[in-house]
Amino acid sequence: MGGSNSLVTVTILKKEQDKSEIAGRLQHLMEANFPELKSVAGWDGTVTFRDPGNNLELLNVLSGTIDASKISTDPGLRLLKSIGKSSLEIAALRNGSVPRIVDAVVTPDYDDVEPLLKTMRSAGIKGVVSGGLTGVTGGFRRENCRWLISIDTSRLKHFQAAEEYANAGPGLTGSELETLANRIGMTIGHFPESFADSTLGGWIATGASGQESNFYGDIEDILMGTTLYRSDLTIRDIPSPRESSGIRAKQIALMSEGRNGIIGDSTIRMHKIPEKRTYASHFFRDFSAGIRFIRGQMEFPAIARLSDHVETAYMLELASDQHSRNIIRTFLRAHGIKYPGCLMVTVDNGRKTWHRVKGAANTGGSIARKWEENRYGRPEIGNWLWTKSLTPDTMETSCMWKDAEKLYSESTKTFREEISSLGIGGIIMAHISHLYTLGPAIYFTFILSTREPETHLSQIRDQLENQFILNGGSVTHHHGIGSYFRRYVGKEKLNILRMLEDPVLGDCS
């Protein structure tokens, strides 16, 4: 190894646009729940660590395959390419614990991918594939590696449209992909919360679900076929509506989390941009009433998001002033609903689905429109919370309708009991985010005030995950398993996953 071993400082929290009004309201809310914030030192979102130096032997091997201009040893970039956005990773970095950092970042062009993988196989180089780095499951973690590189897909951005589908590169971000589709009057229809930064390759690798999945489907419904580059061979799907000729690259790539190969250009469905959007907002007396209403429906809007009373209260506090909240309070009282109730926002493409909802107070479309304007803003709020020395996190699951109410109540109850036993402050809230005829996906958000974020996060996450499983929930609905959830997956399934792994992209041990 060569290098100065000097100190390096890196900003790991994305700097967001200043929204002082929302920040002021958020400050007020957090201080009301966590009075200790007034005396706790904040954090600027930076990490300082020692430059690990350069592995000259590795660089010499790589330079024989790929141009030196596509290889970076910048220590700050190497750290950023070694972590995702999970709260466990951020908490560790905030406490000064730096993970195994990749030895180099390689950014190949299309022609470089196959020879790079062959060189890695012959030389014993391990790799992790990186796109938008928005993963929250510890999927970039690799231990005990002799040589470890990050394979950055940001140069792989081909796009070619054909009728109602397109061939697109894995390095395209959601915003880039949607802009290209919009230019020809089309939409991809995939809008995850990480839309601005997450990539097509990342969506496929994690099995992602967008906010309008009720209408357009999940990523497996959007994806028609792909190319998968492995160190032993390359598999290419022929674009077709359906095929029954054995295993396809699409099936090996989906939910592989970058372990089964490097995802290349993919064929994805597109749809015409809706001519009209319709909006509605309804308040139920409680979360169970909302769940029962949704369960009884045969048709779903493109977006239907039902928040529990805690999340509803926070949404109203952040999005409206006191006068507006008083109007809502009076309106709900007239309908026999105790403020804040449970808010359901719906957005549909040209239809008026669920504009008349029995047992709920209809407040029109303005709240839903406001939600849509700010629907990618949760990461920004999360970054703000980190700088105030709070610890935010999210976990999600899916279940059958018969289990939804109990799963929600048992999970939130367990959280409250756990923070009480630990003697720390905390808030938990939830919303239903995606709908299926057989059941919903439920998304939990929680905030901790603790001086031991790593320890307490691990304990609480474990308790919540166990509640999901005990109450009929899946390990995860759309985040993937990464390294944090693998222990909750059955050994038989893990064995199959290992069989599909490309040896250069799997674990090092």
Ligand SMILES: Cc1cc2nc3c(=O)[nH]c(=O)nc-3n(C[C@H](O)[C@H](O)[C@H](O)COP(=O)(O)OP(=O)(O)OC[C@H]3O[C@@H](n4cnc5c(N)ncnc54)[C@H](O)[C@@H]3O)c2cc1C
Second form
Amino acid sequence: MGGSNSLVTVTILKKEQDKSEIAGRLQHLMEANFPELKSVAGWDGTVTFRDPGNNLELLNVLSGTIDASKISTDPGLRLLKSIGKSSLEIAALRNGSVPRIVDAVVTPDYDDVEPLLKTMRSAGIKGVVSGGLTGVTGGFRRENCRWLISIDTSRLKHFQAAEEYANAGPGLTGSELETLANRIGMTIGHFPESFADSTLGGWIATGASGQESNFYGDIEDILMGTTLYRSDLTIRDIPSPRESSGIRAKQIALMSEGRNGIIGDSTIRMHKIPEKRTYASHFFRDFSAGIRFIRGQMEFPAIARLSDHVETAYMLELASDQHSRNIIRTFLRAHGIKYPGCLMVTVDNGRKTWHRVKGAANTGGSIARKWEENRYGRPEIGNWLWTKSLTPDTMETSCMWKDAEKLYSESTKTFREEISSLGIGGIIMAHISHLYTLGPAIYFTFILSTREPETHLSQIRDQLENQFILNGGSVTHHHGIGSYFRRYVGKEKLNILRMLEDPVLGDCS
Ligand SMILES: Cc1cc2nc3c(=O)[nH]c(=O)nc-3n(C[C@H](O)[C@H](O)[C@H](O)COP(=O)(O)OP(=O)(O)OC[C@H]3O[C@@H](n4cnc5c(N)ncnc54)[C@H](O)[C@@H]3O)c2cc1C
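Can you swap the form predicted on its own for the form predicted together with this ligand?
Entire complex below, previous chain first.
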């Protein structure tokens, strides 16, 4: 290794506008919940670490395969390519615990991918693929690697449309992809909250789900076929609506989290942009009443987001002023619902699904419209909380309808018991995020006020995950398993996953 061994400072949280209206409201909300906040030192979102230096031997091997202009050894970039956006990673870094930093960042063009993988295989170089780096499962962690590089997909960005489908590069972000589709009057229909930064390759590799999955499907429904580059061979699907010829690259690529190969160009479905959007906002007496209503439906709006009473209160506080909240309070009282009730926003594409909901108070479309305006705003709120020394996190699962109420109540109860036994502050809230005929996905958000974020996060996450599993929930619904959730997946499944791994992209022994 050669290098200066000097200190490097990197910003790991995007700077947010503290002066925005929402920041003022958040400050007020958080001080009401966490009065100790006033006396806690804030954080500017930067991390300082020792420059790991350059691995000259590795660079020599790489430059024999790929143009030097496509290789970076910038230490700040290398750190950023070694982490995702999970709270555990942020908490660890804030604590001064720096993960294994990749030795170089390589940004190949399409023609470079196959030779790069072959060189990696023959020279014993390990790699992690990076898209938008919004993954939240510790998927970039590789310990004990002698030589480790990040393979950045940001040059793989072509887009070729053909009527109701397109062939697209894995490095296109959600917003880039949607802009390209919109130019020809089409939509991909995949809108994860991380839409601005997450990529097509990342969506496929994690098994992502967008906010309108009830209408457009999850990523496996949108993806028709792909190309998977492995260090031993390249597998290509022909674009066809369905195929029963043994195995498809799509199947090996989906949810592979960068381990089974590099996902290359993919064929994805497109739909005409809907001419009209319809909005509704209903309040239920409680979460169970909302769940029971949804459970009885045969058809779902594109978005149906049912929040519990804690999340409802937060949404109303952040999105409306005192006067509007008083009007809602009076309106709910007239319907026999205690404020804040449980809000369900629905948005649909042209249809008027669920415009009249039995047992709920209908406040019209404005709250749902407001929610849609801010639908990608949570990362900003999360970053703001970190800078105030609070620790935000999210976890998600899916289950059959019969288990949904119990899974929710047991999980939130466990959280409250755990923070009380740890003697720390915290709040938890949840919403039903994606709907299937057989059951929902449930998304939990929690905020901790603790001086030991890393330890307490690990403990609480473990307790919650165990509650999900005990109550019939899946390990995750759309975040993937990365390194954090592997221990909850059965040994048999892990063995199969290992069999599919490309040796240059899996763990280092
Ligand atoms: C604020 C926020 C909101 C989010 N909202 C949602 C949501 O609504 N729905 C949802 O599903 N997820 C959501 N996520 C999680 C995350 O955005 C998704 O997992 C997303 O699919 C990751 O895409 P990415 O391009 O950022 O991938 P990365 O984070 O770069 O990578 C994630 C994993 O995929 C692998 N990978 C990436 N590209 C490739 C490729 N071309 N070939 C092989 N492997 C590859 C990586 O090695 C890694 O293991 C959210 C995350 C954040 C931080």
